[in-house]
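Only one chain comes next, encoded as structure tokens, the form predicted on its own.
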Amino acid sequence: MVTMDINKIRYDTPGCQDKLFLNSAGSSLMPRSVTQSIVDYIQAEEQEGGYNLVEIRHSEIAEFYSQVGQLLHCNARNVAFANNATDAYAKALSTITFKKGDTIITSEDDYVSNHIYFITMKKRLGINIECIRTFDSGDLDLDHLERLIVQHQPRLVAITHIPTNSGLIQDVEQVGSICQARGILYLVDSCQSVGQIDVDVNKIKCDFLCASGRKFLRGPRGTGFLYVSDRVLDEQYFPMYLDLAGAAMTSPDEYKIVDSSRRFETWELPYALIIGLKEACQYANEIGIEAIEQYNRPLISNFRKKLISIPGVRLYDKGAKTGNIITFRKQEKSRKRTQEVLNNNQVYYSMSGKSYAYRDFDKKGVDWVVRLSPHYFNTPDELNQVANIIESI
């Protein structure tokens, strides 16, 4: 049994002291060491200038790639900084030369931003989009995926690990095994899973994986990263738009791409934020994802049970495996009334409308839900308080 010091973690998290913060799936609370590392870098840049400071802090900047590698069980070579998960996702998509008639297979529960990308590509390039069916439980029908692959011979399979408006954890490892056996490129959006559960790219067998810094990883906004597999790097995939960070000119009309995932970066980077994200990754690594999972599992399970027991409360989460996201409504209570009670009691949450998960909301027959996402700095007592507040709506 791995343990962690909840008192120290709460001390390290000043933002959790005066509120009931349950919005880590949106933008979580940074540890004070993350904030301080950013401030320190900015202050040093004020004195040294941006160019000099990059040279002075070179080894610390390089540590970002190692810390992400530790999180994902990969080498620093496979990691690129990105401005956010969506930025990383777009760069991964841009490596593939899609032609009219090509197919992307995805799930109905993928992020709406990803679906917007696919729809745009359908309109501009004439690609096809196929969605894997789900069982009534919410889990992917992997037999249907196999049939779609045989029928359409897709250029890409793209799956969101944990969707935005559901506690569902999709079976990305089984999907990865299917894709690897058939040599299909595989892209995983892990922006909700990195930082709350173990994300092992070797088990997932993905070619690309993107993540955000601001969510369960507890890093600053405007940060994220992209994992790129050795296979993709060695086969010379590269993004649509390279600059001198990703390639070196070898003649007036030729260039050579760099031999790492850094080919997916641009030369100008927000180094203070990279240092902050490095610190967030290091903070999670030092606690240990295993310890975070072991703490979160009973925390969220007991919270679900309490909410289900409240008369009128309906939860909208499905799946054999669920994570630290709960979506709910209290029947016959308006959106306005729900927000008023939560706001008045200093509960921090997200309110999601249909445009955030169109297909998911259609299936569930709702147009809005409250999303609560506790994390390992929350306590059982806090969640009991929130349950009592919800009961009072």
Ligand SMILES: Cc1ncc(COP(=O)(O)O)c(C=O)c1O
Contents of the next structure:
Amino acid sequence: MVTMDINKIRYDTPGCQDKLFLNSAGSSLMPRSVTQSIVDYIQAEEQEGGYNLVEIRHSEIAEFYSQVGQLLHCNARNVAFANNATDAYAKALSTITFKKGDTIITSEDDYVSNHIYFITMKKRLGINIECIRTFDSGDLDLDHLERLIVQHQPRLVAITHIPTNSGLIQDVEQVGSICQARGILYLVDSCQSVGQIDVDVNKIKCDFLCASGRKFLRGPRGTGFLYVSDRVLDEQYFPMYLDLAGAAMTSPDEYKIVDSSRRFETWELPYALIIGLKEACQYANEIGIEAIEQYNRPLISNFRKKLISIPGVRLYDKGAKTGNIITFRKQEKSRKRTQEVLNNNQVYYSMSGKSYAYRDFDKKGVDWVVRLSPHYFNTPDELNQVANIIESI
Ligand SMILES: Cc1ncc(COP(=O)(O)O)c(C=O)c1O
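Having seen the form predicted on its own, the form predicted in complex with this ligand:
Whole complex next, starting from this chain.
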């Protein structure tokens, strides 16, 4: 049994003191050590100039890659910094030379921007997009995935681990086993899972995995990363647009790609933010993802139970396994009234609309839901307060 010191964690989190912050799936609260590390770095840049400072702080910058490696159970070599999850995702996609008729298999619950990429590629390149069917529970029908693979021989399978607004945790490990057995490239969007639950790339068996820093990992905005497998590196996959960080010129017309995931970065990087993200990863690693999960599990399940017991409240979550994202509406209460009550009571949350997940919202027959996403700095008492506020809508 691992434990977590909630008092220390709340002390470390200045933003949680004066509000009911339930928006870690949007952009969470940074621990003060994260903010401080960014400020310190920027102030040192002011004194040293950016290029000198990178030399001085090179071992601390290198730590970013090993902290992410610890989080994902991989080596520093397999990690690249990215500006956000979508940036990392695009770079991963761009390694594959798609041609007309190639198929990408994905899920109906994949993130909206990922679907926008696929639709663009369909329009420009003539690729084919197939979605894995789901059971009524919301979980993926893996037999259907196997049939789609046999029928379409896809170039890529791409799955979002925890979708943005349905509570669901998709079975990325089973999908990974199927892809590995057939040698199919596999891209996972773990934007909402990193920092919330254990993300082990060896168990998931993915070739690419992307995440952002600002969500459950509690890092700064404008940060993210991409994991790239040894297989992908060794088979010389590289992004469409390389710069001199990713390749070295060997003659006026030739270049050699670098050996590591750095081929997915650009030369110019926001080092202060990288230091901030390193600090956030270290903060999560020091508490331990296991301890975070153990704290979150009863916190969230008790909150769900409490919400369901409120007359008129309906949760719109699905799936056999759910995480920290909770979506709800109170029947017959307008969007305006719902937001008014939450705002007046200092509840921080997100609104999710149909354009974030067309198919999902169509199936649920609604065009908006409130998304609450508590995390381990929240307390049971805070969630009881939020439940009472929701009851009063
Ligand atoms: C599941 C999922 N994937 C990807 C993204 C995009 O992340 P970013 O805005 O960092 O590119 C989000 C953002 O909410 C998300 O929820």
